[in-house]
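Coming up is one lone chain in structure tokens, specifically the form predicted alone.
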Amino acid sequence: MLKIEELEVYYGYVIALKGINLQVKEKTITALLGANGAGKSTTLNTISGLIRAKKGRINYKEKDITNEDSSKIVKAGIIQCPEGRMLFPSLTVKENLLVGAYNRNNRTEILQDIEDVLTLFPILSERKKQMAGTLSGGEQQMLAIARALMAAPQLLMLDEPSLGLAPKIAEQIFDRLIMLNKERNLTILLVEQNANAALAISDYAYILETGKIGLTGKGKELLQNPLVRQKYLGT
């Protein structure tokens, strides 16, 4: 579904991505891991068209989308759930969900999808009329994912969905991602600081090291890799 070839990205004169190659197969969960500053968020933002690539190529469904306008990338079905949630705190839960569907026209389908995401995250149904800024951290993260789903993604990119969450809430988030992938065949590209959890649910994973791909492999195989366990899992 997505293929990145020799991608280079700069911030001014500083190189952030040093010719990375990465693939995301349809109906899989692919994890992108690495230390802070390794280039994970930069990769997602470049795919989304928020950052310009200096060199390289991004293909989506065999079409070159490198440096395409971000609005066209969203219309093509690539939806990013950003780090930090980026909700509209003064809008209600339902209003935030409607914002996620701004690019769609079929009101009947939109209302049905609202019901679907509220079923996926039942606590949001109870908070439907509550201002997003008054939700707990876990509820806000659920809302951020639900809002991204309202855009009807074909490729959902998540940036640090468990960041700052209690372990129990983070586990609920990962359970929902597995459900979306297995039951709805949603393709997911996951950037996550919790390497244990990310590798456990991923079909394939890439580990970034200061702008370069250091290791690749199946998620569960990397989970047992001694180098990965020592460097990223603390065991």
Contents of the next structure:
Amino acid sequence: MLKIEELEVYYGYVIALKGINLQVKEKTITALLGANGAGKSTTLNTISGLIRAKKGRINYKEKDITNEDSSKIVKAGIIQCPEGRMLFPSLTVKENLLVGAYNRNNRTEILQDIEDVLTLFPILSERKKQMAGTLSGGEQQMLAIARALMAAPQLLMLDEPSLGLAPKIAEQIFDRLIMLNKERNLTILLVEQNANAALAISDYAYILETGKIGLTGKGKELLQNPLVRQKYLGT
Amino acid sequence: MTTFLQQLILGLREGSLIALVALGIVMIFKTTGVVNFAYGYMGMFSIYIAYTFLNTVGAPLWLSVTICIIFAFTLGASAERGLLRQVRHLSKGAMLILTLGMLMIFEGLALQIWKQDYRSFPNLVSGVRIITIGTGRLVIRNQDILILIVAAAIMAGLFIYFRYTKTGLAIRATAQNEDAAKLMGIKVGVIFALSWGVGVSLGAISAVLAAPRTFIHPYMMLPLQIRGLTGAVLGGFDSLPGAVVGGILLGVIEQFMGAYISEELKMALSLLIILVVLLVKPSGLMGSKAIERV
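If the structure you just shared is the form predicted alone, then what does the corresponding form predicted together with its partner chain look like?
Okay, now the whole complex, with that chain kicking things off.
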């Protein structure tokens, strides 16, 4: 579905991605792991069109989307749920969801989808009229995912959804992701530092090491890989 | 009693004009993160367009004013698109300096084209109402009533626009988090140009409303711009309702200072009051605690 070839990205003169190759197959959960500064968020932001690629290609459904405008990427069906949630703090929960649906026009469908994501994250329906900035960390993460879902994406990219959350809440979020993937056939590209949890739920995984893909393989195989265990799982 | 009412009405009129200016400044600041120092001068330049159409071309007043507002919108939107967008990636400071540069350009252009002469501009509505209360009399100009109505209508319209329309929501979202707005598929460039367009139009509208009394000249908007900025600071600078409240309050305070204490000291005294307010409440009357965009 998504195919990245030899992608190179620079911040000024500093190289951030040194020609990475990556594939996300339809209906899978693909994990992108790595330490701080390895280039995970850069990869997502380049796909989303926030950062420009210097070299390489990003293909989505056989179409070249490299360096397209971010609004076109969203229209094509790729949405990013960014690191640190990046909600609109002084908009209500409902308004945040409406912004998520910015590129859609069918009002009845949008309202239906709001009801739908609120059943997916019931805690949010109690907070519907509250400002997003007043929510707890876990609720904010749920809202960020719900807002991304409002774009009716085919590919959902999540940047560190478990960051700063209590283990129990993180588990809830991962459960929801599995459900979205299995029951609704949503393709997911998951960036995580929590390698354990991410590998356990992903079909494929890539490990980024300072701008290059180090290891790649099936999620459960990597979980057993001694090198990965030593470096990323701390055992 | 009648003096009090008379001053209150005049204060409200001045306050409405200040509030319109403050509203435009705050709107541009909120969405694009830059204080537009050329704001008043862009309004001034726009009203010269109305003046030219009215007197040189001989167009009717309503048409000249409409053209002036459309011109202001285009001027604001293209200044954002053509100039500020180019230095956006550098810093907010670079954009600020650019607006100062624009101030000088518009001042110079106006001086070159129309010279320093004072030119008259008609009231949109003429006539005076006299209301007798007991032994006193209130004198209210129709133009002043119009100013109050126009300001109230614009404020209500903007409120509805921001609260209930899709573009309004997109503007609010962009103001709060530009990158997140991009990720949601909002074309933030269009939003920036739009708020500059609307903001500068508000400046042109206040120029049109104020011109019959200030006359048209290259520096006509300077006092309004300074008071608009002050009103915006008083209101909190990042809050649109704050800009309205701060602007109107400033107008009324100034008027009362002028009437009851000293006409010469009215500006200084009102600024003193604002200083005290800000010492007690640094975020302004309705501003959020931390203003990040500077």
